[in-house]
Amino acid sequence: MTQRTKIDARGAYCPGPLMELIATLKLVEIGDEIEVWSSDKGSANDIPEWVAKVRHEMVGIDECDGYWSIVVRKAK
């Protein structure tokens, strides 16, 4: 069953949210999702670029109330 882990990185600046995502990916199973909340605009670009580069899967990215919700699925 797919698990979803949430990382509340609001208030942290790049590369903080990405570093937290990388650390969390090491702890979850293939197919699990990680949702990163980030108030740093750079994360909305940096995280999808990194995910594509390392071949995980972008599930979605939404701008919420003053922050971005970025959902990534572990693919390998």
Given for the second form:
Amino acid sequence: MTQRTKIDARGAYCPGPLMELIATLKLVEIGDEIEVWSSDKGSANDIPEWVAKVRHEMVGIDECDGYWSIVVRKAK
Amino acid sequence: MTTRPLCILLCSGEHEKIQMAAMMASVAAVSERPVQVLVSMNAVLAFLKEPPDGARYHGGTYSGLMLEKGAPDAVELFQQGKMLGDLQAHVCSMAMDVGGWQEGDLVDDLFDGVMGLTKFLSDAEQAQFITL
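Target state, the form predicted together with its partner chain; input state, the form predicted on its own:
Okay, now the whole complex, with that chain kicking things off.
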């Protein structure tokens, strides 16, 4: 069963949210999802770019009230 | 496709340059790109367990802002890059000799040893090379 882990990285500066995502990806199973909350504007572009480069999967990205919710699925 | 390695020669003791080196090294390393870092000259001071005047980072206006706002710590970023990606870090043998330091004087969980410039340049021949 797919699990979703939430990371509240609001207030963290680049590349903090990305590094928190990567550290968490190491701990979860393939197919699991991670939802990152980030108020860092760069993360909205950087995290999808990183996900494409290392061949995980973007599930979605939403701009919320002052932060972005970025959902990534572990693909390998 | 083979990813071109990234080699960073970090010489400056300026916090802003050390921070940028840490950001580039850590992000590249976790992006499946091999990274080699050689730390030399004044930059070594920021990696000592006990910096000479007690302060790890010295810089200008932006350094003050990063410390005030809680930007990620540069040394910790290097350590994260090593833990999560393909990052090797060495310290310059000449800088260590001149400073009178031993490897045990450096922060833990980062350095792979002491290296001379000749070896670093040889390893860097096919890499993208950045000096800060």
